[in-house]
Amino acid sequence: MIKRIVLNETSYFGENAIEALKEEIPKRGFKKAFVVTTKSLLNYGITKKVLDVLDSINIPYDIFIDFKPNPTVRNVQNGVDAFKSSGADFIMPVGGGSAIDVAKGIGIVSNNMEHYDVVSLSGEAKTKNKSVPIVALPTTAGTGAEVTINYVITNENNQTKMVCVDTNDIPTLAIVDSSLMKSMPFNLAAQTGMDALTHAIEGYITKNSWEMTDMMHLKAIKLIFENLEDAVISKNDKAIENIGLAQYIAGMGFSNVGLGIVHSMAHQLGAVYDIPHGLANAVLLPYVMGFNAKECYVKFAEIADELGLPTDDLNYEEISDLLISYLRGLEITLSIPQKLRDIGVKEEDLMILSQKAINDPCTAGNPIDVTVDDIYNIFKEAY
């Protein structure tokens, strides 16, 4: 079987990693950056650290920061009418996953305007030329958007999100800068590391998964396993790089074989609720696995042994059961919810979240293939 790994061309990491912008954007030849980032990310001083970059080789630059944390069709659309009228050459997203997600968008729309509609990108999108080059620089770590193939968009018009797919809308440049992460605050840092430990198990476990993504998905979990809790509470700063590292290794691995149920279900949680993603996979995590490990007792070992878990006389439903222990305790530590009603899901809405959560992109990759009925009764134990 033919198997194809898209990665982005080039990256840097590393504390004030920023400073490699000085070379790359003269080199490329870029004359003017459209900046895509948050308002409170400007409040807070964090974009300021990249646009002071940009001043000190002469860079102009105009501010973008119009969109939702779950960026919709309408933010996209408005944020192709600014770039146009910007002049700018480059559009560079300083923030999480949503600010890449909405560059992303802008970029491929800009440079494929018959899909202005933004709802015809849904899915493996089939355009016809490369995004406006993207020069990325996350500021949590937690969503790989910097080296993926995909964005989500949220369709307002029926509350689901979109999973665009698009080898076309890959970052030309990501700067992976661990002193722009260090801000964020606890409850985020948490959720966004938890996203990327979703990732990270869900691209292991894939119907799509192989030697070299497993290779990726492998040496994320046992980073994030090892960092996560000094990089939220102690603010330690090499737990913190480490973080920015295997988000972005997870990133590679599950943007080239796709992800699972986990990210179906938080993604109706976003778009009906506006949960943030990374708090709605980690809620959704442990349920999931629980429900997978009879199809994954073999890879759920791998993971332990890699975590020097005592699995010593442990069968594989044993193992299981004590690796998906130890995520709970880590999400404990790390105050993640444990229940879908303490982060405002309604009992009354877990069909419809089904129904719409079994029709994600997502769904397909699930190593066991699913129900309506079944998601519902994930739902169901969650809640």
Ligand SMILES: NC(=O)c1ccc[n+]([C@@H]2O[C@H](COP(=O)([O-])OP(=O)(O)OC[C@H]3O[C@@H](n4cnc5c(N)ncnc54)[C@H](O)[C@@H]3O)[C@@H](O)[C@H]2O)c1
Contents of the next structure:
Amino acid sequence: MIKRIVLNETSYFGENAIEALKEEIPKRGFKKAFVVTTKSLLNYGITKKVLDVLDSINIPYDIFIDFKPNPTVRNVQNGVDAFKSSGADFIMPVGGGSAIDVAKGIGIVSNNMEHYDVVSLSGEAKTKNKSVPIVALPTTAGTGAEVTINYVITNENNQTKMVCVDTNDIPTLAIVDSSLMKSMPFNLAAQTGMDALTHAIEGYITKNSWEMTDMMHLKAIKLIFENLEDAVISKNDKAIENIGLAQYIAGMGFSNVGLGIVHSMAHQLGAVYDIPHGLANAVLLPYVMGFNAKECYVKFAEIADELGLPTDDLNYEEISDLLISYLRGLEITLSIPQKLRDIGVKEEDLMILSQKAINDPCTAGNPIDVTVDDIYNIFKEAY
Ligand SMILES: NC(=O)c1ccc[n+]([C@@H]2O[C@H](COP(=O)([O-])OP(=O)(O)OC[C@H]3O[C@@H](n4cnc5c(N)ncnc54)[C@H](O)[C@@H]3O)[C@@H](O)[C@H]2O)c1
Ligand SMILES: [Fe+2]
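Switching conditions: you have the form predicted alone, so give me the form predicted together with this ligand.
Let us now look at the entire complex, which starts with that chain.
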């Protein structure tokens, strides 16, 4: 069977990797940046670090902040209008997955105006032209959006998160600089780290996984278990750098093979209640792993081995249970709630959420084929 891997043209890693922009931007002949960022990143002085680099090489820029976390169709359309009137020739998201995703939407629509409605990009989009060049600088350590071929946009008309999958949207250049991630407050660092862990675990067990993505996902899982607590609680510099790297490695993997129903279900919680994406994943992950375990015994045992868990006298079912409790231990250390009722989900909505989740593009990647009732039962257990 033929396999495909799509990655950035070039990517840089490590503290102060933004310095690489001084060579890369002139080399590529870019003339004006359309910087997509948020008010809080401007206030924290994070965006300024990047703007200072642009100033130092005399690259002018316009700044776009008119979008919300879990960005919407309208946000993309406003961004396209602003981009067109700015005269910029490349797009530079400086932010988390929301900034990078809205930038991808703007880049794709600007070069494919027949998709100005944005809704027609949902699922596997067949766009004619590549995006406007994107130089992506993540400031959270979770989504891997700087290296994925996906972007997630909320359709407010039907309260659904559309996953848009399109190789034309891959950022040309990714700068994974841990100095942009250090200002994350505790919950944001914990929850985005759990998003990365969910990508790595769902990517490792998804139907299309294969040797190359297994290698990426297993490494990402190990790096996250070994570093997330130190990155979030002690704010250790090396641990923050390792999580930045791990979330990118997980992005390299899942972008090319898909995810599973943790994401199908979490997308609905983001669309309906605006629950942060990483938090929604974190609460659901142990329940979905329990549901998937019987199809994933060998892979869960491989993960447990990689983490050095004491599995010697255990059977496959016991190893899965051990792995899931180890995961819960990490979540509790990171103050992640363990029930949906504790994060604002309403019990009476669970059936409609399940009906929406079954149609999410991530559902097809789950190792076990699911029905609406299966999803409802997992929601109920997690509630
Ligand atoms: N494209 C993909 O492949 C992909 C993968 C997973 C998730 N997503 C999407 O990404 C979005 C979530 O992104 P996210 O979890 O990175 O969060 P986010 O981008 O929504 O950011 C959340 C908040 O954190 C703030 N913030 C970001 N970096 C900060 C920093 N360094 N210091 C202080 N504050 C900071 C932002 O200003 C924002 O207010 C969701 O819409 C999700 O569906 C996309
Ligand atoms: Fe995610």
